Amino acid sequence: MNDFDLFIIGAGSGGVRAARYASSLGIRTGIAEGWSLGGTCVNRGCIPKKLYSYASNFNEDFEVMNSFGWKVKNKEFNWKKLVSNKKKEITRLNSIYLNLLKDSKVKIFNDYAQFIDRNTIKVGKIKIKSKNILIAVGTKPRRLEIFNNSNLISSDEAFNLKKLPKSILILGGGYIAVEFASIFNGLGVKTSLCIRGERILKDFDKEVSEFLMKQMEHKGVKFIFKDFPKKIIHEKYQYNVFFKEKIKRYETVMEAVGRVPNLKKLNPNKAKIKLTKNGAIKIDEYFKTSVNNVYAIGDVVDKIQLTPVAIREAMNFVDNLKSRVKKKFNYKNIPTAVFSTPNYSFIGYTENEARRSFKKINVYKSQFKSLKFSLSNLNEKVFIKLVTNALNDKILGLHYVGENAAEIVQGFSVAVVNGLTKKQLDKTIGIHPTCAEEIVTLRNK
């Protein structure tokens, strides 16, 4: 009963999709998950983060409402209610994932898996043999050794704090740090974000990330540049944070300095699976590891760490199992978003990447205050950047900062993926008055 054609380790978005699709094609499939079904995205990532982002935006929405004649009395936020309702929604999603796997005739093992050898896995006390094995265990928050004894929280714990702190220091400048800075700031917490360098989102478009940083500063987020704590001491009610020249005090300190492959319990060395320099699983162009019958997808392979990417990788992997002609996965032009306040979303090249890759480019920009904020004193602005290849007019990159950025860029991604040109955008009549119409009327280089 525990002999499979395909056994999947990790029931996150990629693992669940691979299991369901494989089973639907007649492949005897099993899956192991030691935590909750749905993985990082559902339980401690995308879903709760977006819910908390919505919650944080209402504070500013009340101010906008006043400019339109509305008055709200006794404005009050209940952190415990948000946490409780979030838990209910995640429990609902967990049950959906469970039913999807059951309906697909996938055998589920509710425990952590570890390798015994290249063909054998141990899940709890059960030994499992499988012709093919797929690793989809994802990542976990990176912890800095220097602060091991400082009792800092990570994104895992941030969603379930017993109470909302009055002040927080967030270490890191990546999208997780930026998103949580916006969330806590929007909920009324005195929020500081600390980075070693000069700007947040260092792998994103420089001009756009600098614009976003200024917008967040206008909203109250404080940034600490080129300075990082040497030591953090946790006392009963506060953290004493030792910077170069000052000691600052915060009620909570959060590490958001990246994520690392979640391999501690898996024992990949028992199957002689090779890892990359940063500890991710090394794969070829068809998701195969250094062991012929063992494959890996999702965040653990250190390609592009996004839920929709893991799902597409899963489909590609299963298709390759059933086909003689193998398909490579295309990692170009994948849209993404930072659910900061305001939102930032983009697809394609940054301006600097485009300049390095193409002989000549054109860059079109627009910056304006949206109609929604025109009656208020809020200074939030929209920023749009479109990058094109000057030789053939094809769109290379689209960057958008503003409300509903992800919803807007998702639609325009179809144009970029399919190689449309700036002239073809110009042929499109905009919907007025909207912020998105500016994308089809860009004229300023």
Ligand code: NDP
Contents of the next structure:
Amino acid sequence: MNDFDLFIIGAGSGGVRAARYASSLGIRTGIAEGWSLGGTCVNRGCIPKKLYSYASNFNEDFEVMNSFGWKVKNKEFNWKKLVSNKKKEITRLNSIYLNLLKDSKVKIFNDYAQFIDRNTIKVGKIKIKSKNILIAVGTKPRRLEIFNNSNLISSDEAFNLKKLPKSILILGGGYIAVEFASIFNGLGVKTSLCIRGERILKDFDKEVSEFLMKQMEHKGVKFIFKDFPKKIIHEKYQYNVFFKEKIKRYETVMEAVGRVPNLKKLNPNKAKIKLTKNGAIKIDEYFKTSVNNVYAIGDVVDKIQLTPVAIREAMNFVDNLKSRVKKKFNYKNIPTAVFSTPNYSFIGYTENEARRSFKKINVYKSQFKSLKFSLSNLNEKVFIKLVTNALNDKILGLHYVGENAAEIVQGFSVAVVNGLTKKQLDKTIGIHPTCAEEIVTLRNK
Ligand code: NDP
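Let's see the other form, the form predicted in complex with the named molecule, since the form predicted on its own is already up.
First the chain shown before, then all remaining chains and molecules of the complex.
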């Protein structure tokens, strides 16, 4: 029998951070992972996605280079090399995670865990008892039942395709759909994105996400709105996709219609752990599930599915375990980015949310072509939108579409999180010539 103070199920971003931090505080900690260490982010999410996004962006760089006088003779892209180099990098990261856990004296179990009852877990054949249990098993791609027999790919498979298809249809209009549409389009695949609604990135600022959509359209992505396939038939070399009024053909079809909690192997019902109506683990404000000693963090709970959030939740949870005064997590003002081409990053309120929540707001906007693209025929533009509370001048939201949007918004997030005002932004002198300097010189409402 293995006995722990804290046993963590799932060694992704949240689970590993909780394990290392808890162990460093003297808590006897074990962790179970049935797959590679690092979870979705490292193995089939943020990291490979960003690598592929870099790969796809180089395509346009040739054109930009050309406008500065450079000439490249044989522009050629090797998909297999990208996949293989990506695998090497992920293997390197997996071993870093392993060493971090070992160095922190966390006991690692390389298998899937399942609940036997509310106090007992089984990992492979090993029974485990622990004073506290933390569920951090993350999510997996949602698969729509109507396409069950159509052999579609999800983001999991997209990373490891044997060859690049000539054409792809991506179903969905959220983070994953938009990012992969940019990746495939940049790599030269004829890319279409299909959504049931009116626009991509429904929870982002309407005007800014529509601007992004137009930018992506200029680069070649085709958008299909207010239509969604009823049926898809897979033949040997193509998929026949049945839209409302026509049938279209693609070499590959990818589902990117959200992610669902990864609970199949865990058997949470054996411990009588309650789920939300979306099938996520239900928790209170202190990460506690419906069962006293069992907690949950990260994508498997119905909050915000972002790696840095899971990491902070992990630390908040461990702090609470150690301390008598329990802290609640602050889910406000979390910056985020879609690594589309161009990137869209934002923090705080969208314009519409701000209009609904505050009496009077000011909206400052700027749109321009960056100096880097000025010599080329590329149409890519930067769009910046700043939303403030007109009554006290506080910054409510910042939205940025353009190269390095995430790097820029990360820095300015400090201002938003700390309640700075537009006047305080204006005190800052810009760094010239940059795109980000526009944020401290915004005048036009
Ligand atoms: P999202 O929730 O972002 O988007 C899901 C998309 O699928 C929406 O367009 C939604 O349409 C559509 N959809 C959902 N159900 C159906 C259905 N039954 N039929 C048709 N369309 C449907 O999910 P993703 O999978 O893109 O990403 C999951 C999460 O992972 C994100 O929310 C994000 O938190 C995280 N993530 C973060 C990234 C980053 O930080 N850069 C990158 C990738 C993922 P509708 O809008 O109409 O509901």
